[in-house]
Partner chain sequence: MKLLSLVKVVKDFPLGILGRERIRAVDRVSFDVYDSAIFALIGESGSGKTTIGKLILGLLKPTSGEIIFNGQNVSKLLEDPEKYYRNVQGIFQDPFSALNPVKRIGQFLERPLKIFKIPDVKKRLKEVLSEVELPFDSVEKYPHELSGGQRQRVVIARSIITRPKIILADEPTSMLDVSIKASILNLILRLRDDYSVSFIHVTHDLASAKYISDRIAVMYAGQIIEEGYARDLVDDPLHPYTKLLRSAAPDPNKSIAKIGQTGEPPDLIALPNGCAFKPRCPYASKECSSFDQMIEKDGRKVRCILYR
Amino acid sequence: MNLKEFVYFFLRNKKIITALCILGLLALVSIFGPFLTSYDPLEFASAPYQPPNRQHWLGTNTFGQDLFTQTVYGLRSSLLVGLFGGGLATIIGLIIGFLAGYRGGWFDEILMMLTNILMVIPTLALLIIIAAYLPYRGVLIQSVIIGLTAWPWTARAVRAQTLSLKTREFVDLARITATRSSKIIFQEIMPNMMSYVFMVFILQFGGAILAATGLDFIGLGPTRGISLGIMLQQATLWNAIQLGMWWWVVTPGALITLVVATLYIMNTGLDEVFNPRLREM
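Please write out the structure of this chain alone, matching the form predicted on its own.
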């Protein structure tokens, strides 16, 4: 598929456009939302237990903290973890998968042995162990931890496709002309896998957000700051549901669900764009 054809079907796909609009709106809220509030996410803002009102659009929690402020800052943190953590996992998986599939031999065996070892280790347990021993955990550190543990399945899938593509005629022609291996991988093989690269990043993006939420919920999130997962953790610890403070739980939970569902819709739309059999006529 050439670029012109891709853009044509991309712009005609309603799922992709809808998903982009939702993600764009969430990104704008995370960027400009803090300018709409005068509070710090962790400061005492007003009386506790307040439901949504004119002064506090999403109410306050048990500590009198403004939940709108926490939500916009938390959304920013969660999206950054998805972007950096998912991006790092995608890059590592692509590099290892391409190298293992193209080079083959002992190089392939060593990389796949490392990949298989990481795949059989429970990812959540590994994340908990690493995060628990760090004296300081910020959004960037959390993203690196997630990125360094989430790449194996990407590497295996990319390796399998690379093994298939490297036997094609255009790759053989590039070898005959003494083209460097790196150039063959990134200029000949990778362009034929762009559909998979896009979809892998989207899946890693959503997976990183869910992994970060899991760490936050068990108390291993950022040591300072706020995220949607930390909001859920605090709401659970302080019995928000039992106290009838539904606004403390619903907002972060709904946003996490919305982001992950939107990414799934985008992934489905991209599959339709790249696969002619799935396109809506």
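Think of the rigid core as the biggest set of C-alphas that the two forms share within 1.5 Å after superposition. Here the structure is a predicted model, which means the values were calculated and not measured. Positions refer to the first chain, counted from 1. Compared with the form predicted in complex with its partner chain:
With a cut-off of 2 Å and the rigid core superposed, Asn192 has a Cα displacement that reaches or exceeds the cut-off between these two forms.
A movement of the C-alpha atom of Leu25 falling short of 2 angstroms is seen between these two forms when the two forms are aligned on their rigid core.
Put the two forms on the same core and the Cα of Lys166 is off by 2 Å or more between these two forms.
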Given for the second form:
Amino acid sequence: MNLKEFVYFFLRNKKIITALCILGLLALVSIFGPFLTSYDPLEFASAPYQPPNRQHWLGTNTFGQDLFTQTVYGLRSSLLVGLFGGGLATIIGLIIGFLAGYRGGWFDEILMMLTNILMVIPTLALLIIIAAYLPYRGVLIQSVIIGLTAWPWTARAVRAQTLSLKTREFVDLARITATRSSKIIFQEIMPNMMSYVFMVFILQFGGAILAATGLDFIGLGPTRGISLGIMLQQATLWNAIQLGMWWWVVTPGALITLVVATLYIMNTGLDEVFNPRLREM
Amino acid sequence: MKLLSLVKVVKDFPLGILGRERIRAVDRVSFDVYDSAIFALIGESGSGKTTIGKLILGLLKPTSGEIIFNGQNVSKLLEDPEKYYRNVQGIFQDPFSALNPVKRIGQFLERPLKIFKIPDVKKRLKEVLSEVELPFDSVEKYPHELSGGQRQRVVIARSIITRPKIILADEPTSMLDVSIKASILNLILRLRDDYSVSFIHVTHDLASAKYISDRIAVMYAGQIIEEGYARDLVDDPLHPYTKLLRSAAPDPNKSIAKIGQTGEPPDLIALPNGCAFKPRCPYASKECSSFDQMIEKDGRKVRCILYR
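Given the form predicted on its own, state the structure of the form predicted in complex with its partner chain.
Complete assembly follows, chain above in first position.
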């Protein structure tokens, strides 16, 4: 499929457009949100325990911090973790999966042994240990940690797909026209799993956000700044639910759900773009 | 002139986790293919005919023996794959998996033109498409918009696009409707006549082999058990297995009841000593267990003790 067609079907797909609009809006909020507020996310801005009102759009928490400010900054760091962490995991997984699947033999055995070892180590435990040893933790370091531990299942799945695709006759046909291995991988095999590659990235994107939220929630998030996970952690620590402060919990929880669900819808739409047979004619 | 020769080619596949056991898929196979000739390899599934095809195309490496193309060893020629594949091409069995579903026919056909640096892409595309009797607007189509026969024509178009000297056709008609078979076979014949290209026609169908081939080799359990001119071999088979194949092919004029038991295909892991066909052979005798050589007789070759 050439670029022109891709763009044509991409722009005609309602699911993709809807998902793009939502994600775009969220991205805009996370980029420009900080300009809409005059507070600092950690600043004790005004009276505590305020439900949403005109001055504090999403209310304030136990310390009187402005929750709208915390949300927009938190959304920013969550999306960054998704982008970098998910992206890193996808790239590593794809490279290892393609190489292991296409080359096969000992090369495959060694790579898969590595993958399996990483797979049986409980990722969260590993994340906790790594995160606990780092004196300073920023969003970027958190993404790298997540990216370096989340790729194994991607590698396995990509390898499996590659194994099945490389036995197809069009790969043999490409080989008997003296096509180079890298071209066979990226031009014959990969286009057949383009929707899969996107799905992997999108799942990894969502997975990285959830993993980061999990780390934040148990207190191993960024040492400075704020994230949606840290908001949830603080809400739990300070008994927001028991005190009836629903606004402290609902916003970050709903936003995380919205991001992950939107990514899923996006994925379904992309499947239709890449697979001509799924297109609604 | 000899174009392609196989000399005692053997291919073993390792079996089991450690690969200690081996399966012999191709066993000391030798044959010659001449200029602008069609050579048929016949056999049942598992007889090693497809493996031979892959060996010739360099998709597998022989365990021992030599494949010689134009007087040069293929394993050496493959060091420069562009040169080798310009002359040696292949058509595969399944036209449904031979075309990458995400690519247009045009892209599929242009690739070899780019790799082999053939000028005038559009003109060449027009030429080959008209040679295989497809309309030029096919280049705009995706594989799923074409029928099986049309797809096979596209695959054939790709194989002749470099003007090769020899094309390996691995069961080119077995996945197609009967009504389309003949047209593909005729296309192969016409390409042979127009461009003097040789074909190795791998098939399990005696009738289609006789229809287009000059010579036929029959394979059983990895070995060639009989080789001869197409007409002779089909009309007057020597080896008991060839006779079995001949009688097993359904003939609308005859009742099928006569055939009776034809036995099971061989177990390649535990082949009997001597002649591999012995367990199924009606003429089997004790001596068959120690007999294993090719007998030449009036320009025909047969691996059977009966013609000693």
